[in-house]
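Next up: just one chain, as structure tokens, the form predicted alone.
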Amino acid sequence: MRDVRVSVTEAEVAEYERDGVVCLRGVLSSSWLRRMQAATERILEQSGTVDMTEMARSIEASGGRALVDTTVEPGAKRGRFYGGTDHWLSDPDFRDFAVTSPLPALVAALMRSARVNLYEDSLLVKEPGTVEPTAFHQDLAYFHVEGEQICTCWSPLDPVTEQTGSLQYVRGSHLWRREFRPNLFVSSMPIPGTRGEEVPDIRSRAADYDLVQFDTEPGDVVVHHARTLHGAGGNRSNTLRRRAVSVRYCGADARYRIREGAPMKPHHQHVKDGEVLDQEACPVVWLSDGGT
């Protein structure tokens, strides 16, 4: 089955540039969704993810403060939050999704870039009754790159609403030109040794920010700029899962910049600030006819 969409509109490009986030409806075919749903279950069965719920408990046990979504019904069965990265390196379906799906061409158009490199993928699963929200954060804080043409594609594999943990985005925050410290997603505490500002308490002061969120269906893709602040609640449903695959891409203006304290990948030991992302670990996945 062919993909439902292979292009973006000028209005969607303008929305992405203005708001730092845009929801593209009906991008992925049912065949892509079936492949990635099966791949997700395979990764979970192989324990190829980090148990973020257990991480939250470890943070609390060590005297830190983990976040809790108090709107999850008391007494309900507690689900778990799982996350993992770089599955494309070992799983053929994740690799094909990151490299040959419609995503590279779509983000090339959104970023107005003549080329696109893959940076990483991630898998995020919130089972029914997950009380751990996703702390507000800025993706760029975790990336050892800089540039304007850097984005994340968030692809839900289940219907997602506010009840099951849809993402909230601070509209226009990519234009603030501010760098925030990374956190561990289940806590707002910054990762030790990192630099930048602490992320403001957006969750408790939501009225002070221009927040936008999207109810999404499998096949939709939400694309946000790497500087756009975003977070999500827990999964308040007792029966519905929230599975999503994110893929992060860099455009032609992206260059390596090693950020002190941020998690590093093996190849980051061999790159220098200012270098182009052309290593095997960051392959070119889209190139225009006139790209260089």
Ligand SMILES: O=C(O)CCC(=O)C(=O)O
Second form
Amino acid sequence: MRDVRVSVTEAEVAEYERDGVVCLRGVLSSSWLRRMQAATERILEQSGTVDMTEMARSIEASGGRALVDTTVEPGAKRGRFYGGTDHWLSDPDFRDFAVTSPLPALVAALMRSARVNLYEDSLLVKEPGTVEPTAFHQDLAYFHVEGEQICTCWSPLDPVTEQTGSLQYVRGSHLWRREFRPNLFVSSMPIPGTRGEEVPDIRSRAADYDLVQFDTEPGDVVVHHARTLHGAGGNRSNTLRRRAVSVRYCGADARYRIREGAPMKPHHQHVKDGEVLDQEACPVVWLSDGGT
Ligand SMILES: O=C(O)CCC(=O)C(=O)O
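Right, the form predicted alone is done; let's see the coordinates for the form predicted in complex with the named molecule.
Everything in the complex follows now, all chains and molecules, and the chain you saw is the first one.
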């Protein structure tokens, strides 16, 4: 299997460091894309994801407030938002993608890290006519780790534009050094019991923020820092799907840090504050020559 690209330029590293996000064009080969598209369909068919549209309805039914993208036309075909996590633990294609695709080497270069550990993967599908936006959030708020070298690779499996739900990033927000409370993705209400500031209402005050989004083709990968605030609209298209796989990695400076109230994975139950990421929960997926 030939990968399209295995290196980043100094300009891309500088953009990632300055903006907290960079779009790497033409990273994944068509064979990786075909494999991950097939794996995505398999996981959707096996109901291996959470129906986030249903979650939004339950939040509303229990008196909470879910977000709605009002720019999705009323009466248009309604689609659902599906989200899944940690498929690498059970699905060989997701595991190979996280471990053997070009992603680990690329993020090692972007984060200037001699080592890369896998933290998790996520599958994020917005079917045509999805009204649920993705609430603005900071990935670090969900992770039981801390450090500078932590990032997410958002890998679209379909062409994506603002109309179909491209991510929007608050440029430079990773440098604010502020910790925000996590939310449930379809609501901006923070998860109870978590600590930090509430994420500001970026969606309705977009003009106050330096927002950036990228129109992407399958094969492009958008990498963002774990402190970069980001969110997305719904999918306003009546026909186009928006499937994406996020893979989250940590570099050599990352250490476990339990975040009170944030969801804890069964395979992270044993982790302790301050420890180096271990092979069982967060396998090493890339080491530079001489790295440890
Ligand atoms: O795809 C989405 O709608 C959200 C993705 C996201 O926030 C992430 O992967 O960090």
